[in-house]
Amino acid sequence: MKFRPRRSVLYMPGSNARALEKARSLPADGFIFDLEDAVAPDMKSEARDLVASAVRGGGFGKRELVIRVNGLETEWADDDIKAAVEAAPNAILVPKVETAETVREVSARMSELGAAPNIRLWAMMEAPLSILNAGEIAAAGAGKDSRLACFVMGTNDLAKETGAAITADRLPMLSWLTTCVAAARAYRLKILDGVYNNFRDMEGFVAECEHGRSLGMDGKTLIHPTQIEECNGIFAPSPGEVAFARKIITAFAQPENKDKGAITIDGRMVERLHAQIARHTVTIADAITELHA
């Protein structure tokens, strides 16, 4: 796909065989199948190949599919790169990425590996070196070499860094989320949310997911299948938006339009950027619509 719609992306843990063939049946946008956290160490090895297995077997659809490895620093992420990249996810999502000489030295892994050009790197945002360093992170995406697509923010671990409270209104940890938005648009990538812990809390995680797409994220990482369906409504334009940026996109390819830089329409004063940010909406919508066709 040109462009993937990112409004949910649920971690499956891949040690457990049940859940990585439920996968293939859910609405989710993404999945990442993790053999991090998720994974007991006596099951490393065996949660690696469970996850190159259904990597390769397919069956997902479009949805992207991303593989999250363990840290660089274990003896576990060598065989976890390796795999992934022979099981040639769309994403390997490595965690705790603390400096752009990271997002290098993986790409450069992967490289020498044999990845394709089109399997990408994700990082971890999720240690107080990550948001003090973001914007260097980011700009490592911008090299010719890079495979850096997106950010995953993991809220809980810059919880247990820094001692700073999980709160409904997420003050703690605005200026970070916000911080590591600012830095993934200057440098054209994607940036996904934290996992809401409490996946019988459907009023809370609503609020966060709205909170999330107001800061300008472009989804949510997700811990359990019932939070999809809220997640991809928040997260998607509603037909109106979509309705309405339709129409400023005809309205300002009408040739009495082609030089203005500001319209009226039902109304509202709409500027040439509004026609770009319309452009997007309907990207975003037509995408949806193909993944899920």
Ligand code: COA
Contents of the next structure:
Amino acid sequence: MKFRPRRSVLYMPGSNARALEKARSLPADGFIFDLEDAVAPDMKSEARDLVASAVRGGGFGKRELVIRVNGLETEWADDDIKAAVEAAPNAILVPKVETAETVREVSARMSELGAAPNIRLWAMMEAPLSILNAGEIAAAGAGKDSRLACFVMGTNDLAKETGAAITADRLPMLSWLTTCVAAARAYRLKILDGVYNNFRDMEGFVAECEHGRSLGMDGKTLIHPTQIEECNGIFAPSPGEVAFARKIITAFAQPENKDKGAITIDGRMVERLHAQIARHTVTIADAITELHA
Ligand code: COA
Ligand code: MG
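Same protein, different condition: the form predicted alone was shown, now please give the form predicted in complex with this ligand.
Let us now look at the entire complex, which starts with that chain.
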């Protein structure tokens, strides 16, 4: 796919067979099959088998499949990475990434295990060092052989590790969120916002999605099916945005505008950089249509 929508990416406990099955019918853009914090220690090996067979079993259309493994320091990491590579999802999500070295180490391990180059690596940004080293971690994704493709904000762990509160305005975490957006953009990575725990509070959830989009997030990680639809709407270009983008593209394609840098559309100044943004907007809208066709 030329562009992969990641408006809504839903976590599922790897040990929850019902959720894994249900996911096939849910309209999220992607799924994270969790082997880490959503799975109790006694269930790790059962979850690993369930997730591997769900990913291999398919039935998810073109939606993105990601397996979150346990941290490298745990007794489960080796088996998780091996099973994930064999199941061949779109990406492996590594928790608690604190240094660029972790990115390089997991990438190398995946290659040793024979992972195809298109199996990407995603990094959880959820520790104080993740924030302090965000630029270096993102830079580990710059090489053409690098697997690193996406940052995922782990706001619950950030709260736990720092003592910062989870508030509606997110002021205690704002600089960490924006630091990670800047680091991701500097090295052309994608970035997904953290989860909203109170899944019955739709108003609060919508406000947080809008906040995340305003910060430049590509989408949001989710914990419950009820969150998918609103999230998809907020992180997609609106019909009005798409219509205006098409207008800009058409206008700059007119012969009389061929040599112009700036033109007027609907009383607004539009420059060539807006035409670039417009093309991107249309690409996203088309990709969303294609993903869920
Ligand atoms: N993915 C897929 N399906 C899910 C789901 C998820 N994350 N969460 C709930 N569902 C399904 C349930 O299986 C149920 O399906 P059914 O009615 O067809 O059997 C339906 O959605 C309604 O679920 P509900 O009863 O409202 O929720 P619950 O009490 O079963 O579960 C949670 C609540 C929070 C435990 C559950 O949503 C969950 O495990 N979320 C993900 C947690 C996670 O992975 N955390 C790690 C990262 S933060
Ligand atoms: Mg975490």
